[in-house]
Amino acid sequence: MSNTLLTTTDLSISYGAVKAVRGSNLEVKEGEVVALLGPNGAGKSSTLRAIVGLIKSQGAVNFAGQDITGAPTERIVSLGLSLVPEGRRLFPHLTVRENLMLGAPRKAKSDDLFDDLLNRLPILRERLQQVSGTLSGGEQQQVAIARALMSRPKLLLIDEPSLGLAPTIVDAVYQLLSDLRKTGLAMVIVEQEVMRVLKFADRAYAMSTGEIALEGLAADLRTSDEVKKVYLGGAE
């Protein structure tokens, strides 16, 4: 994991007069899993959306050796960077198959990848012709992750994978992420379940009011008194 895949340099994001993110510097290496922590409103989701070009930002974003600052989202995705958005954001009136195919680049031949994903996620094979809005929350999350994988990313940004899911379903989602990690896929995970993601990640950043407040090895942050105080009310 010596090669740097993604860097943000002095990344700042404003919504009108409100500064949502101020001078954020992040780094992700090849094959690495990085957790991005913080309370609601800390700037986590805005950071992910800015990296993939969905919202405007100041500063610089470099991915796979290329400056992607201000680049169109379609080009960023084509380079190997994909986002699983908070709330899944499926097209509820389309079938599972149709949602998945929307994630594939227009010119890419995706049959082999499609079959591989269905082998990994057999429940989706059973639901291919089902309208996505009728799926359970856990099934929808699997569709959202699979859709993002259809572009063959080198780095997957995942916003709140456990949001609104029952604990057993969260276990299944993290098992999927664990399987993906074994393929060498790098990930940045925004997650409210702090201890869960810190046990899973290699490194972590903690944001507070738009700034990086802490960074380090995930194992170190897991035992940090400051992390426990801010995110867990002092309890493990």
Ligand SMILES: Nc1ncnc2c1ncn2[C@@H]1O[C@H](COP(=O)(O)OP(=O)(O)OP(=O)(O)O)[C@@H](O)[C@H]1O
Given for the second form:
Amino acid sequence: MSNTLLTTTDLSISYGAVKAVRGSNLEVKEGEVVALLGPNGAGKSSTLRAIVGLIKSQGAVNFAGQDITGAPTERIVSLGLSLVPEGRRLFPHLTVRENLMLGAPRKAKSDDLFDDLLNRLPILRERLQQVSGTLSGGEQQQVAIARALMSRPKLLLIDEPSLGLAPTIVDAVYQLLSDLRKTGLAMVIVEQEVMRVLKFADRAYAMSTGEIALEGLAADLRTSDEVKKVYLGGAE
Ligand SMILES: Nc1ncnc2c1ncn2[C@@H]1O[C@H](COP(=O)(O)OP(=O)(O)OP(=O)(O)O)[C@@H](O)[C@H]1O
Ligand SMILES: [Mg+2]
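Switch over from the form predicted on its own to the form predicted together with the ligand, please.
Below is the whole assembly, all chains and molecules, this chain first.
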């Protein structure tokens, strides 16, 4: 029924002599929510950055029926793929409005979308003129997600949405993601809070030192002994 939206085929990423990702094959279907798990340094952020063309990779990336391997990030974003980077990466001295506008494609008429977004995130409307660096962590995460939505993505890649946030704020961020999912938006979520994301996602991949070690339905991984051992019992 549902069509494939994104595939990576034999995706590999190196930083000089360091092989960060080795031959990963990922698939995301339209409207699907996929979790990408793994300990620190497993290659999760590198994978997301390579998919949107921010770093070089080997192998192939296909999105919405097009080969986007090696394509410039601007083109990839215009096709409907958008990244919420690890650590939010807002411009702290710019206002919320200015940060959001940076997510809109050049020359695009995005006023309607802007209004739409602010209706969904009323807290941002109150703070449009505030400089982003003075927002709380949860508000900054909302701005980072809203900025990524300004390009009207079909697939949102989100790198550690709950990083550094108190549990109740994480609830609010996931509530936002849940609302967005209802609009048909597909997502790949990199998350250290494994059980939380496995309750939210449809499917999951777990990376370990650059390779995909496990994949399956999120509901199955939630009860998997291997996942428990790696994420709940061990040093993590
Ligand atoms: N710019 C870089 N230059 C050199 N090595 C890098 C660079 N970025 C990442 N690496 C290395 O690549 C590997 C994968 O890093 P990556 O950031 O993708 O991991 P991650 O799974 O996102 O980890 P974390 O959970 O800590 O965010 C690590 O060994 C890291 O040290
Ligand atoms: Mg990372």
